[in-house]
Amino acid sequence: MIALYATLLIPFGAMLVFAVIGHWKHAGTLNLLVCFATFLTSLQLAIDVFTNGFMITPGQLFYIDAFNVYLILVNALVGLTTSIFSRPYMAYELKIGRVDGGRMRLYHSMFQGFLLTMLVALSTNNLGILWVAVEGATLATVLLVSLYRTPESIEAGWKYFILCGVGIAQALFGTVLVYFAAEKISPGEESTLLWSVLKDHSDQLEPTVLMLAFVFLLVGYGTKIGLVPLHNWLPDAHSEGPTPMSAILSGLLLNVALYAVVRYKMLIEPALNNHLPSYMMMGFGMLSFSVAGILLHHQRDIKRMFSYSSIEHMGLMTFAFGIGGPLATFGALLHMIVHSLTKSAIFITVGHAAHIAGTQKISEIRGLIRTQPAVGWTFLLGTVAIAGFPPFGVFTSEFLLFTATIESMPWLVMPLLIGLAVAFAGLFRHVQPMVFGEPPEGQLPVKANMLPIIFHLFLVLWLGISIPDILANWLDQATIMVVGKGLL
C-alpha cells in the first residue's frame, strides 16, 4: 500500500510546491526528479501487484489489479522521460520569451497536475472518482493548452474545454445511471459505484437502465478519446500549447479515457447479455480509424498531423476492444503501450524540429537530416514505427488485431487494410519532404535531447521483436480480467 500512496502523494505535494517556486531557473531539474521518484514508486507498486495478485486499499476508495497497474506504470515512465526533454524545451520557450516566470510556475504545477489526476483516474475504485479525475485532467491540460495566451491558444483552450466539458458531462449523466441501475444492490451505501462490488453484482444490474447508461458512457469519455466525430478539440490542443504537453496528451490522457470505456465495458455487457458494447466500440472505432486517414492528407501543421494520427490509433484500439477475445484484447494492451511510447518520442522530435525550422507549418520545415542528423533520423524512425512497419511493436500489436479481425469478422480485413494504406500515405507525404528536403537557409541545429527518444524508439522495437516474458504474462492477466480468459 506504501508504494501506492506514495506513487499518489509525491505529484500531489510537487503540483503545491511548483505553484510557488514552479518559476526557479532549477524548476525543470526537480519537475525530472519528482518523475523519477514516482516512477520507482510506481514500479515498485507493479511488483508488488505481479508478486501478490490485486490490492484494493481499506475503505474500498482504490483498486490495483493486472490492467491498471501496467498503465500506471506506463504514465509514470512517460511522465518521466517527456520531464527530461521538458527541462531544456521550457528553458528554451523562456529564452525566447514565449513564457514568462509566472507562466513557468503555471506550467510546471499543471504538468505534476496532470499526472496526478491520470493516476488517480487509473487506480480509484470508484466510479464517481473516476470520473472527477478525468475532469480534473480535463482542466490542468485548458491551463496547458492555453499557456503561450496567443489568440490561437486561447481559442483552443476554449474549444477544449467547451466540448470535453460537454462530452465529460454526458459521462457524469452515464455515471449517475449507472448509480440507479446498482442502487437495489446496497441503496444508500457508499459501496454503490465500487467497480469492485459492482463487478460481483453485475447480474442484479437493472439492464435496461445500463444500456443507456454506456451511450452516454461511450460518448462522454469517447470524447477524451478523440473519437470521430468528438474528435475537433484534440488537433487545436495539440498545434497550439507547449509540445510536452502533446507529449503526455497523447500518450497519456487517451488511453486513460479508453480504459475507463473498457472498464464499463467489463461491467455493462455481462449484465445485458448482448455484445450491444462491443459493436458499439467497433463502429466508432472503425469510423474515427477511418476517417482521421483520410485527415492527415489534408493538414499544414507538424504537430495537428500527428494528432490525427493519434485519432487513428485510439480508434484502432477502441475497434480491437469491441471485437474482444483473447487474441483482439491483448493486441489492444500491447498497442496501448507501444503507442504510447512511440508518439512521445514522436512529439519529442516534433518539438526540435519546430525549434530548427522555427514554425511549425509543415511546408517549412525541411532538410532536418541535413540540418540536424539525429533529430533527422529519429523522426523519421518514429514515422517508420507508427506507420507500423516490421519489426517495430506497433506492427506486432496490429498484426493481432489483424489475427483476430480474420478469425471472428473476415469482411472487416479490407476496410483495415485500406484505412492503413491511406494513413501511410498521409503520414509519409508530408514527412519525407521534412526529413529529405533542402533546407532553408537560415535553418539552424538547436541543442536536443535525444535520450528520451532513443529509449522509447529502443523499447518499441524490443517489444516488436521479443515481447518479455514478465510483459507478456503480464498482459495475459489483464486479458484474462477483460475477457475471462487468456491468450498465453
The other form holds:
Amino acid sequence: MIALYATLLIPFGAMLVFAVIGHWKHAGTLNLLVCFATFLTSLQLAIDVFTNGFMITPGQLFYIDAFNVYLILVNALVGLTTSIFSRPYMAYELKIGRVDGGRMRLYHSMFQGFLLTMLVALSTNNLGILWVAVEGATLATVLLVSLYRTPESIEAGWKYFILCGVGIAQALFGTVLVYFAAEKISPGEESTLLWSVLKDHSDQLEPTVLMLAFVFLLVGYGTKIGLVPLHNWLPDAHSEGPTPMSAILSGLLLNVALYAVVRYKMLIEPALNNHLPSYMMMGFGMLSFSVAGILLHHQRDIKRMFSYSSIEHMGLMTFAFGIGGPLATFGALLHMIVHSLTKSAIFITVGHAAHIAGTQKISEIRGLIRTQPAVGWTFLLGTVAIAGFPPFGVFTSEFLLFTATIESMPWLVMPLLIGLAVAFAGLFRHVQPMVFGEPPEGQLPVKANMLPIIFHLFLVLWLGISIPDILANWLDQATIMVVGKGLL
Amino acid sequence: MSYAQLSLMEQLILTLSAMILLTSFLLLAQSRIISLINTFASQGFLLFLGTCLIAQSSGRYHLYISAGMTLALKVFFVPWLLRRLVRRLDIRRDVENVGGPSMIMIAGGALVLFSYYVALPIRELSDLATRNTIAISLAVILLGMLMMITRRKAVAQVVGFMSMENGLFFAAVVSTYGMPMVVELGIAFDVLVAAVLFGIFFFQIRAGIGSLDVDHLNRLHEVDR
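I've shown you the form predicted on its own. Could you give me the structure of the form predicted in complex with its partner chain?
What follows is the entire complex, opening with the chain shown before.
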C-alpha cells in the first residue's frame, strides 16, 4: 500500500519541485534519481501484488492487479532509462541553444507530470479518473511537443492537442454511457463507476447501452493508441518533440491507452451476447498494422519512420487482444513489454544518431557504424529486434500471436505475414544506408551513454531466448484476468 | 405520454436543452469572433440553469456544486480568458468567412437526426425527458466537432472544443445526474488547464507562423512530398 502511494507521490512532488528548479544545472541528475526512486517503489509494489494478489486501497480509489502492475513496472523502468538518456541529451540541447532555462523547467516538470498521469491512469480503480488521467497525459505533453518552437513543432503540438482532445471527448461520452448503464443497478451510488464494482455486476448491465459505449470508447482511446484512421497526430507529435519525449510517448503512452481499451473490453464483452468489441478491435488493429507498414516506406524523417512502426505494433497488439483467447492475450501482453523496451531503445539511439548527423532527415544520416560504432550497431540491432527477428523478444511474442491467429482465424495469417514483410522492407531500406553508408566528411562521434540502450536490448534478447518463470507466471495471471483462462 | 403531461420542471428542462442546441447552431454560423465568445458564454449560462433545475427537481444537491463550477469556468473564466487573448492579439475585429454556411447548417441538422438515431436504444430505457436530452447532448458534442472541422481560425476551434465539453457535461448531468464528485473535479481541472494551454498556444502559433489561421499549419504531411 505504502509502495503504491510512494510510486504516485514521488513523481507528483518532483513535478512541483521541478516547476521551480528545473533549470538548475543538476536538475537532470535529480530527475534521474527521482525516476530511480519511483522504479524502486514500483518494484516493491509489484512484489507485493505478486505475493499477495490484487489490492484495493481504502476508499477504493486505486486497484492493482497482475494486469496493471506489470505495466506500472514497465512504465517506471522505461521512465528511469529515459531519464538516464535525457540528462546528457537535454544538456546538449541547452548548450546548442535549442532550449533555454524556462523551457528546461517546463521540460523536467512535465517529464515527471507525464509519468505521474500515466501511473495514475494505470493504477486507478475509477473509470472516470482513468479518463481524467489520460487527458492529463495529453495536457502534460502538449507543450513538450512544441518545446523547440519551430513552425513544425507548433503545428505538431496544435494537431496533437486538437485531435487528441476531440478523440478523448468521445471516450468521455463512452464513460458517461457506462455510468448511465451502471446507475440502473444501484441508483445514486457513486461507487458504480469503480472498475472493481462494475466487473462484479457486468452481467446486469444493459447490453445496448454498453455496445454503444464501447464504440465511443474505442474511437476515443483508439485516437490515443494511434489506430488508423485516427493516427494523424501521432507521427507529428512523436517526431517534433525532444527525443526523450518521443521515447516515452511511443514506449509508454500508447500502452496506457491500449490498457484502457482492454479494461473496457474485459468489462463489456461478457455483458453482450455478441463479439462486437473483439471484431472491432481486430478490424482497427489489422487496418493500422497494414496501413502503417506501407506508410513506413514513404518517410523522410527518421523519427517519423519509427512512429509509424509504433502504429504498426500497436495495431498488432489491438488485433491480438481482439482475437482474445489465452494464447493471443499472453502474446499481446508480452508484446507490450518488448515493444516498449525496444522502441524506447531505438528512439534513444535515434537521438544520438540525429546529434551525430545534426539532422533528422534520413537522407542525410549516413555511415553511423564508421563514425561511432556503438551507436551504429545498437541502432541496427534495435531495428532488427523491432522487425521481429529471432532471437529477440519481439519474435517470440509475434510468433505466439501468429500461432493464435492460425488456431482461430487461419485466413488472417496471410495479411499479417504480408504486413510484416512490408514493414520489414520499409525499415531496412531506410536503415541500411544510414548504418552502413559512407559517412559525410568531418562527421564526429558524440558523447553518448549507451547503458540504457544496451540494458533494454539485453532484456529484449533475454525475453526472446527464455522468459523467466516468474515473469511467465505473472503474465499468465494477467492473462487469466483478461480472458478468464490461463495459458500455462 | 405527451409533452403536456410532463411535470413543469421537466418541460422547463426540455426547453432549456432545446435552447442549448440552438446556441450550438448559432456558434456554427457566427462569424465574428467577439460574438462567438459571447454566444459560447450564453451556452454555458443555459447549461448552468439546466444543471440547477435538475439539481432542484431530482433533489441531488451535489449537482449545485457542478453547476457552480460550470458557472465559474464556462460562463466567466473561459470567455474572459478568450476575450483577453483576443484583445492582446488584436484580432477583435476579425471576421471569419464561414465557407458554405447553408451546407454547414444542413450538415448540422443531419447530425441532430443522427444523434436521435444513435440514442434510440438508450432512450427506450429512460423516461421521456431524458430521452430527448441525451440525444441533444450528443448532438451538441457532434456540432462542436463539426465546428472544429469547418473553422479555420484557432480561436473558433477552441470555442468548438469547449462547446463539445459543454455537450459532454450536459450528457453527464441529464443521464446520470452528474459524474461522481472526484471525477467532476478532475474534468473541471482538465478543462481549466486546457483553456490556459490554448492561450499559450495562440501566442506560439502567432509567433511561429504570423497568423492565427490554422490553414497555415501545413508543413507536416502523412507522406513527404
